[in-house]
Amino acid sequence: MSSGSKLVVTGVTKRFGGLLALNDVSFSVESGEILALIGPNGAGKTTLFNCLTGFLKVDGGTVEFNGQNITNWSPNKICSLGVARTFQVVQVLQGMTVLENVMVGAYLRNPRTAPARESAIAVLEKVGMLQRADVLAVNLTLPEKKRLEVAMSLATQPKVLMLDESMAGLTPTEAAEASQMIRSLRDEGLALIVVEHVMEAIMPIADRVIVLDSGTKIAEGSPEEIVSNPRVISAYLGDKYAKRVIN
């Protein structure tokens, strides 16, 4: 594992009773890198996110951030250290405006209202939602809610951002816009771990790809290596997708 790694995961294992949900999973992610995490439904991707961000306790292995062991720390402590995430099922504060939602994240670094508001406005501008600042979250479309959730996470000023299916349910145009936003965040030096099922959206922007199947890491490599990996094609991608990407 490189000394420049922001997040280093070593041998993480998680059981739910007799079910081995994660089996000895190891990887790292660097600043300025997009790491895609793919695999079939039930592979353990969201469980892994929950273990890395303190929502679930691990049964084995370690999670390190900037060389510090943060295994089984609380979610708020991990977030304040610089690891933020979105959720598979969008979590926004429905009765608050877009700006107020993002200010909730901004308060982590800016306990006073005026600086928090200023920071939130800057984030909304970055994600292209400033014109929706005064709209109640409940009135947003699903793509807008997903983008708002990214903005809430960004407002905490993370060093590592973990996105759980942020492109699910988006039109091709919306997915392309989301991909561009993710790429620009990478270019600013953020480390990103992205769980995604939309292969056409994530493969062109991923620097590296990890494939989980039944809680086990079955492959790791460049997008080109992954789409031609027979085990990955068999477990997840299928011949049709692999051929389409290769051609």
The other form holds:
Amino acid sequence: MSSGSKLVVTGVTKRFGGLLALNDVSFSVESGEILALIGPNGAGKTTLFNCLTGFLKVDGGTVEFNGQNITNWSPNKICSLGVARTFQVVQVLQGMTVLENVMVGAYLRNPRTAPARESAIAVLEKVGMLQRADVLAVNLTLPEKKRLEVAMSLATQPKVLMLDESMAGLTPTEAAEASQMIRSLRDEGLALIVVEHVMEAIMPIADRVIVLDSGTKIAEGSPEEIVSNPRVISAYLGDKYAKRVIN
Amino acid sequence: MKDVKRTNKTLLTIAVLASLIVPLFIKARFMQHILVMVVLYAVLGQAWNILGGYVGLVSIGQAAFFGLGSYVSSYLLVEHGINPWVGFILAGLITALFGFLIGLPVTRLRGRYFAIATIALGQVMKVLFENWERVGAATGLMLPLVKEGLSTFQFHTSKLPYYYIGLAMLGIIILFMRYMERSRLGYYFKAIREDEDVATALGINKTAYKLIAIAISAGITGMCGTFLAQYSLYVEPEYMFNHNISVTIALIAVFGGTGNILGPILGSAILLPISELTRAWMGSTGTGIDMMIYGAFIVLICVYQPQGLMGVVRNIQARARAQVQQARRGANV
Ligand SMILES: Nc1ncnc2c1ncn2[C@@H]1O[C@H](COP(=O)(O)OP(=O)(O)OP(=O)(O)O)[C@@H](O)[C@H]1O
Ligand SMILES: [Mg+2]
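For comparison with the form predicted on its own, produce the structure of the form predicted in complex with its partner chain.
Let's see the whole complex now, leading with the same chain.
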């Protein structure tokens, strides 16, 4: 489906008052690739998503999608272009049914109701939620809400999809299902940026990993390279522990 | 489910027939007046509902649009002899444009700040027209008394024609809202009400859709203003821009239940007669009594049925459905 899309981030910087939340962060991601974004709490992962999707204005640097500069565009325009995201604190349209939630996403590419509904049903089938179509979103369990949120984003037919801790709080089985789904999305040609704290879930499926610490990118590489990188270990576990591991 | 649908269809048919036929037997002018007010405020409640119930922008300043609409057609008629039906359409277009322009700054406000801004808007418009000599300032404009008939939008012998015109307006807005509920517009409105960030993340231009909603709501409300001007045959700021109009419209919708089509109709059908009757009984000395009674109703609804009357209706429906299912299960055993 979506072949040859590329998101290029160059020198993105974001300040909250005196706090430098993102410091000169650069990376890129393209179709058919799963990029894992990891880092300790407060590293700036969510802030980075917000900057890439227009929910926050960057203080410096650029975001380019397929050669087009989309820095500080409005979030809805960025989504229309094909860059979608989910929220860390799960956000769905509580008072609407599962199907209606996904239809809201599907309307972006299908202005008419019948095709939008068909497209939404297809997405629900894909994420395995079709039997929940008529349930009000407010009545879903947390894992179901997370899945619904992914379905809503998928319904906008993105080329780049950013998932912010979609697997947090899932049982190992559910996490495995989610991993499987992320893989199949990649195989369909999506570019994925996945923020995840559960290393067991993300490392096996990531093609590439970047590590943020205090707003700075401290490492980038294959999962194997990252887990043995001393800077990463020290960021996660503290210097003392890092020295012990390495010695 | 099918049974419920069929019952609903029967109820709807009965309601439509009753609203068409029953008024023909009502001869007392005061009763006719109440009917006119019920349909007028049902339309106004729907217009509010599009903005407040679907998009979640609670307006307590609809009188701004209402008054403006009433003045547009009245001024055109009095000063330029333009047919009130043309004025009616122009009132809709001009108030819609006005709503759009007001919406540019105001829709940026969230929640209660939007509500406060609309209250201020209503007051500002009133003061403006009270001081505008061109449109008669505080005394307003008297509409010329002409031969009655559909073409002149004036009826003297009976108030019923006004009722049927109002009913037609209500019918048209209901059809529009049925279409809206099943189209992208309605889904996007609701999505914005539920969560602006999610809506935006799904590609919805929330500002544009809020502006569409306020323009539609203002336009319909402005046309209602023309309707009341033709009914009363005069306009003055104290009457047309009265804050009570704004409050009554919002109360009707909230009382009946927002975010659905039936709510404002129920709200108007119950609250308006109460208001008109108390006003008639208490006379002009009792100004505010109707508002106090409204207040009591609203408190009751908020305490016992936060979803408005439609919440009660839904509960009854759910119970009926459960009973049907139980009966069916019983039959199967
Ligand atoms: N809107 C904001 N205003 C001020 N400071 C903020 C804002 N958003 C985030 N921050 C700060 O920026 C830093 C990065 O936060 P961010 O949420 O991006 O981290 P994160 O990597 O997503 O962390 P977590 O793993 O806990 O989700 C934190 O110190 C946070 O307190
Ligand atoms: Mg985060």
